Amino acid sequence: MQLEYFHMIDRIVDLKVDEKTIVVEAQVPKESTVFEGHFPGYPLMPGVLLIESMAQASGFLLLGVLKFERMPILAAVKEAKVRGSVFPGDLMTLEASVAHEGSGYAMTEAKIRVDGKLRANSTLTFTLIPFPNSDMRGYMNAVAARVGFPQQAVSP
């Protein structure tokens, strides 16, 4: 996990596109800027970037849902639930599955946990936009290879 990149997620653990559910890892790290002020003696990872790491774990499925022929953009977060701290050093696995998709939006439910402990959840949707540039296509599939996304879920 890179916080100062917003790169939330750090690596694939299972991509079922027929089933619209994925799995992925992200290792909290010990330190961080943003621990300094969150809070001090007490180092917690904040909610926003809870809710930001369930919206990319979204993201990666919704790009393999798709193909990879459009773009996943967070548009509404509800029901967004801290159920428990994540602390430094925590290996949080993310899940998510497609709840929903069609008219331009897609809506998935995420999960949070920590040593099989839940410890966030939300209901997340998405507006699916054609990617704006090839920059960003190609910026995208170097973070996905970089997370191992499964390359049969690319379209060619």
Contents of the next structure:
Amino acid sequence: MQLEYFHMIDRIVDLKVDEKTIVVEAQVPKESTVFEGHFPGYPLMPGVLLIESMAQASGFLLLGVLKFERMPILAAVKEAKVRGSVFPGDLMTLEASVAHEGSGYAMTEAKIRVDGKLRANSTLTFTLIPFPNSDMRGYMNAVAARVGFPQQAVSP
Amino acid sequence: MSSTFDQVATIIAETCDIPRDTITPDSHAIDDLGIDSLDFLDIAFAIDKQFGIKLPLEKWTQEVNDGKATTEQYFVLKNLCARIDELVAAKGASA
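Alternate state requested, the form predicted together with the partner chain (shown: the form predicted alone):
Okay, now the whole complex, with that chain kicking things off.
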């Protein structure tokens, strides 16, 4: 996890394209400039970054379901609940599933657990756009490689 | 069983907090009711679920952008409901 670069996901643990589910891991760093301000003497992961983590887990799932033909862009956050704090050094396990696949949009449900305990959950809406340019497509290919995206899962 | 329009109007009223009695079959979802594209995703989601269909929003948007259709054809509620009925019928025919 590199908070400053919005690299929220470290590793894809399990991607089931047919079942439209994903499990990923994210190791919260012990130190980050983010924690210097949030908060001095009591560092914890900002809630918005927990939501971003759930969005990125959902994003990898949708990339898989859509076989990298569309780019999911976060459009709405619903029912987001931060049920417990996430601290520096915690290992987050994120699960996401596709709740609905519409025409040009999709909705997912995502959860964050630490040591098996639910820390946050949300329902997210994404618009599904064509990759706007080759730079973005190339970047997402590199990101997918970094997190161990199982290309065989989306091969014909 | 309530009509397609009644169901759609209720969805719109509940999703967008629009008074139900202001929604008529001749209302234009965008021009008259002020529904934006993001809110319309919520409406599409609710319609998809309620009727067991998939509103082809991308196709409609493309047709409007290409000048092959007008927004009235898809977003005036009586026309939207007619499209929904067609999709439901097509789904029933293929089942």
